[in-house]
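Presented as structure tokens, the chain that follows is alone, the form predicted on its own.
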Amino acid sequence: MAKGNSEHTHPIGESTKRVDAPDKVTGAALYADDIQFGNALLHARVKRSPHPHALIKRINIEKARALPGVKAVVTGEDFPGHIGLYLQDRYIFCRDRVRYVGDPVAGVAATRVEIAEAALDLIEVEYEVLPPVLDPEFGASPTAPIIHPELGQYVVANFIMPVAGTNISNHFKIRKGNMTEAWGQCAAIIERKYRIPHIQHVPLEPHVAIAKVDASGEVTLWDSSQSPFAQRDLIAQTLGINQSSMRVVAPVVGGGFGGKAGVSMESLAVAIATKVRGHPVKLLLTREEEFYTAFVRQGLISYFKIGCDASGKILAMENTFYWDGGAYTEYGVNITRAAGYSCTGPYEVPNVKTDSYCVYTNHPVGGPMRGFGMPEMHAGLEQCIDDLAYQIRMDPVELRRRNCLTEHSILATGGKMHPTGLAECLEKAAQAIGWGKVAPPSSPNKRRGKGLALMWKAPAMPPNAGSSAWIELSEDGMITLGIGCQDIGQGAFTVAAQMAAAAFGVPFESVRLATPVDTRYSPYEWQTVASRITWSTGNAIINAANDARTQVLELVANAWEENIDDLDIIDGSVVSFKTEKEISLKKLVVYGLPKPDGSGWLGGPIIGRGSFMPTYVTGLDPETGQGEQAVVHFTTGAQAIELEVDLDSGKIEILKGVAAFDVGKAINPEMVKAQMEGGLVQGISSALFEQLQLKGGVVQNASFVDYRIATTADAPLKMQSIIVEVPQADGPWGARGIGEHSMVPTVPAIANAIYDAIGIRFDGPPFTAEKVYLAMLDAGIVKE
């Protein structure tokens, strides 16, 4: 028997049937809101702010408190606590100012729900109106209203960089080589700027959140998340509870897309169970209010200057953000801080300077949303980097070829870029739309035009984000694995017990994962964020596997008295390399094998443990962005788009979408494919239809009747997704993330194959058919 011969029990590289289907088709899956409670249970409302910003000036709660079936009614002085992630700014319930039309100002337990609706129409709140701010660039401006006077106060992790006295929550900073000078040695300067709206992620499932507070003080809260862990230790910090007295149970979550990431409305359904101990309490968001109170993917004004010389090689670039962060800082800070150091996109650029801000304005809290930030930074960038190329007479492909990162490229931020298969991607992407061909549009009232463009992505994550497992071995040789990540449909479970079943020595169909995931009985994990979990937990999987194989394998050759080495693990059983002995591991995981010379016993029970922190990640210098190694790898790809604009009626039909993404390995392919296509189509609706329309603070289109959404009528008619494999040095088999990646490049795809086709540039998404009209119409294309 030959060592290695374990092509058997390897079933990386295969596309396995998902773990979770056969219960999410039959309807069988748990979710938080299907959980039962019985009588004791008790709904939850909450009284929010009617205003983008104001003082509160009285809040009277008496008469909502005598409403028979009232059990509790809170407000903001219960609970004195600050919260947040990187940056603690929010109180739990407003104590003495409202930020945004929706900031949680009272909170009601009633035996129903509407009792506890009309207990909210009973609470009496008196404000002083305040001027909000409604724009971030202005916000930025010394003479903006302040929102957070406070600011200079607040716990602040120290990657942040905060400005007291201003609305800028984080100044993120590029300096690197010399800006005066590149300009000088320009053939081609462009200028441009972008305005990218707020648009919301949309789950099928709303946030939901259950709560109870038992007679001893013990916090559990059942509740739809993807971040279970930190929403433990943020809730218990500000409630002035221990972090091992709660308890966070994340049952099947209904889609997030970040949008169930961090903390958010959580801790308001746990500080009302606070005051009605023994009955677990449920706050359910309506689907209107998930569209303003819960996170929204915060908008961006972007300006970028660009200069290359006559080759086409770029020599520098200067950019200037200003996030909408929205009234609180969740996630916000820390996008702002992503896109700073991304801010090149996937080019090298000698001379950078960058400003990146967050900015506090008087709309909804800005949270993470698939792309951390970068599908709104690309979507300008990548149509810079086609007009760049008009500008000196050059193919967009030619330029981007002439100047995307590859192995040992250096980075904004000083560092070098890893192995990459970017240039494959833009060939391949390139090559499937057939670019440098032109099709015949579809009818004499249409016009036909292809765009193309690259991204990069880094998970954006603090340096000691961590990861664990743990494998167990039953009697009847199946394992069971414990992760503490979750699976909001990007198919992490499945990827997991693939891991878990290639790394220990079994077939996929033996491994059992522990779930739900449950913060008092799963392994640590830092968030289901930054599309880091197939990397992150995936090595943490390896570690646990080879703690439970080398204890398996130990055990054997003491009781075979054989060296470890010529031991392996073969679907499901030890075997010898030498004397071709062979064992079922059903025979010995629990109970052990026989002492050779019969005195006895060897083994017993076998538990793996594994984890995994990437602590060779460096800091950045505050001044300059310049660091070693600012985040721990990049993915990277392009998409390409062919698409036809309706001259009757300004609609746009994409005929063809192409996504080339390096993932370094694809653990399961056709999960990879899956991601890709369902990027390209979340991406597809934000280019052509998604924006949460705000006036004065106010969403105009909280529903979905109001807010459009791409259907599959909306999807491409053609659709190719192509697997790039650069292996990644510290992957779990080489593998990276795939799963936000795959929505960046598609708005500037769709804006330069639009350019391509009409000659139109718009100053931001969405595309809609009434907005690509009448720009037609003023250009002179079509008449009325």
Contents of the next structure:
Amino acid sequence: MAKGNSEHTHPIGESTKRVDAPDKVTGAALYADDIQFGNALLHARVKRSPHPHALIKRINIEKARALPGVKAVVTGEDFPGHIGLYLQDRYIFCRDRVRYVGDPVAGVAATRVEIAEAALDLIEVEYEVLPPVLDPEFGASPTAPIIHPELGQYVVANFIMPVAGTNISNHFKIRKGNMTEAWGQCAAIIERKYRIPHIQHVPLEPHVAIAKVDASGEVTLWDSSQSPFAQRDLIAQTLGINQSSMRVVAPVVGGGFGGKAGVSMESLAVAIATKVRGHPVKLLLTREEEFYTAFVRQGLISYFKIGCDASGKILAMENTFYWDGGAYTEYGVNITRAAGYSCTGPYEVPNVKTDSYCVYTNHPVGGPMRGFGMPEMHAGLEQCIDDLAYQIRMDPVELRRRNCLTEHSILATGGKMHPTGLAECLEKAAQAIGWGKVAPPSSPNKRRGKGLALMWKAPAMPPNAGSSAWIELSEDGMITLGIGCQDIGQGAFTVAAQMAAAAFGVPFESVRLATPVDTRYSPYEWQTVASRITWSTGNAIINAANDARTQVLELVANAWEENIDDLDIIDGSVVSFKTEKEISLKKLVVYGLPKPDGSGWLGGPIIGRGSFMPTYVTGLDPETGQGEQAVVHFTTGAQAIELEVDLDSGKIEILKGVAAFDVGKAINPEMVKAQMEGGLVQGISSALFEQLQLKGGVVQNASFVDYRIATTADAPLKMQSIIVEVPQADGPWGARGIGEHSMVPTVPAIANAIYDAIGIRFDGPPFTAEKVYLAMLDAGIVKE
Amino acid sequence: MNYHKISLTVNGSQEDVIVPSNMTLMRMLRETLALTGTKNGCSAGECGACTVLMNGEPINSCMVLAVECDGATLLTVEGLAQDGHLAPIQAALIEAGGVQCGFCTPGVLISAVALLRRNPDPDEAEIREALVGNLCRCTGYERIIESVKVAAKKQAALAFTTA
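Structure of the form predicted together with the partner chain, given the form predicted on its own:
Starting with the chain above, the whole complex follows.
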């Protein structure tokens, strides 16, 4: 790590302003849809299935092809390859069968959007409608219609366990301890079932992809993307393009939350573009399409059975999760796995039995969304913890205090917990919300309540997800940092610049970023997902900075005939602690330095390189889920909510939200807090309003009028963010990720607060005014 | 398709453009004038990302036809900074951390400008109300609301120094 220690060269823990903010407030920032392509641009639209499940009997595209202005019409016949991140279960365009309403059946490129849309109406598709599967628990049963008869033949990653001949695309198991014995020792046992609906990511920027295939077959894709390198790899493989002939350029991203990870609509644009060489082909999803064709957050039906002894020590946990994975499983299979190995929540539980199933249904395609299964899983679990506490007449905070993970706790997978500030997060969140203190409601027709929930989450990724970075020095003493991660709004670019400045030894202002990310020029990054960028890319940046530093210091040491250990780079200058000599980087990093005897020159242009991969992650036994180190680490935290329920309307008003998370080290504290605030409000939104309403597989609320997200009127009146810092041994300056975590415990914290206020539990969010009011009516709390 | 020649003032500059009948103001700004700061979030007047000032009033530019703007005066995000100097609300958004992915930012800025022109010293409830039509999925709104408060102070300070 860098030795530089002046305030300027060590902007770690400083809330520097975002590097991308000036462009974003002036309208200068270029998002993918803003790039101009001139008259050669063609517009693509996609013909989609109106049925949740059907066989394709016949497609006729002749009339569409004959429409003036139409340049290409493609169908599944044109692209025989399968695509998929962990389980290759999709064609780019459907070939024999459609599996959800919106499944792409044909694509059109035309000179104008209106012509492309008119052409869609001219494409004739004949279907044989099949019975759909619309519930994951039913889907996992032997009587359900089979959605992917070919499941046994699909190419699959070795840590995913599909069950051929069923709709189960992954079955993750934990078998630990002796359940029968454990239940016998319990003083209290809670059993509950919860349902979590599909929700959408709703980034403000809709998905857009522009693809161009030039005369020699070189492919360029410009798109709003969290995963440019994964897209290069997967799309190239599926379309039989040389990987190095495929280039993905990822401009400024207008929000992602997991929805722009992996490959979704991007492959459609590339596939269509292969048929109209030389033309850029733009596919921009309408907001309506966004709602039903972009990855949805998977639905979940969860069963929990949790028991503790009279002192509140949790002894046993038995969980069954049925994930509504939708028609295909880009990430869904791994979400199922992540929820499986995280199934105990942040508690030490000696006896665990868990079955986590990813189930194909004829619903929209399930994908990752902020939290990767954790908000869904914690929603039920953290309500059970409260109920368990009530059953043994213990304060829920006290029960959590007695069970929450500490360093060396044994995890459900058998490994040991690393140092964690979870207990401190719990105490601080409880204190900030005034736990145990009862405040009167603001009016007689309101009830007030407080709730709290804990969380944990690991970066869910393959064990070999890598990052890399390079640092190039310029004549003027600036450094250019090359990275392949994306700034999707979370502030990755700013934090990367802070880390490069600190690790190398130049002022923050001396760092330039080589962006936008372009797979042809940027260093490899697995994907901007899993809240792993600060940690993983950060380590790559440190390695690149150290490589460049070493080159600079060796050069100066040779020129000055000094020992490298006596030199350092501070504020953009190399200094000698021994001789007190000083030389600015400006003078030496490109042209080198004269040899001490004047006989020639030393050095030359300097480029540092660094990469990082967590090589220490081990696999898990497929039958027991046991293994030494399942994941790299866990970020832990707590949220607490104070709210009021309006007895006249059922409306819930969030008065105060508190978030406390152990981020290891806050590289940029204000941006860490901004993530906590954003996640809290997204969590509140999902708790109070959000649900993709599906009727017979058809989305009923595909607009902002019918699918409501939180506005300024819904954000809490008060928010408090608390940073806890227990360093991560292998984190850059000790840092861990925080992007997703801030949304994980919000729903159960709200549910627990509602219970505190009115004594009612719901089987799942959203806790809409209507639902709350009707429940109060049923319970006799209010009268008609 | 009928085409129309219209004249309008955009960010202080006189523009004559020919637009088809069905072209929205949002598309005209983005595609004809290449002012891509105005964003397309929903094309249905629901998200506020395309908000611009038309004759001083904030409107969703996706809900107005370009032909309706004949003779109008428009302000988009590109017109906020003057001579390379950020407007107080732009500086405030950077200072208070009101920008994350930035896609809602142009619309938020314009709505905030409209509010501050109408009411130079809004309280928090008024700020929340003025921005209720600008959806943001990143920030949790707290820092956007704070930004408007900071901008109001900056503007007051500006008025004081120039008085």
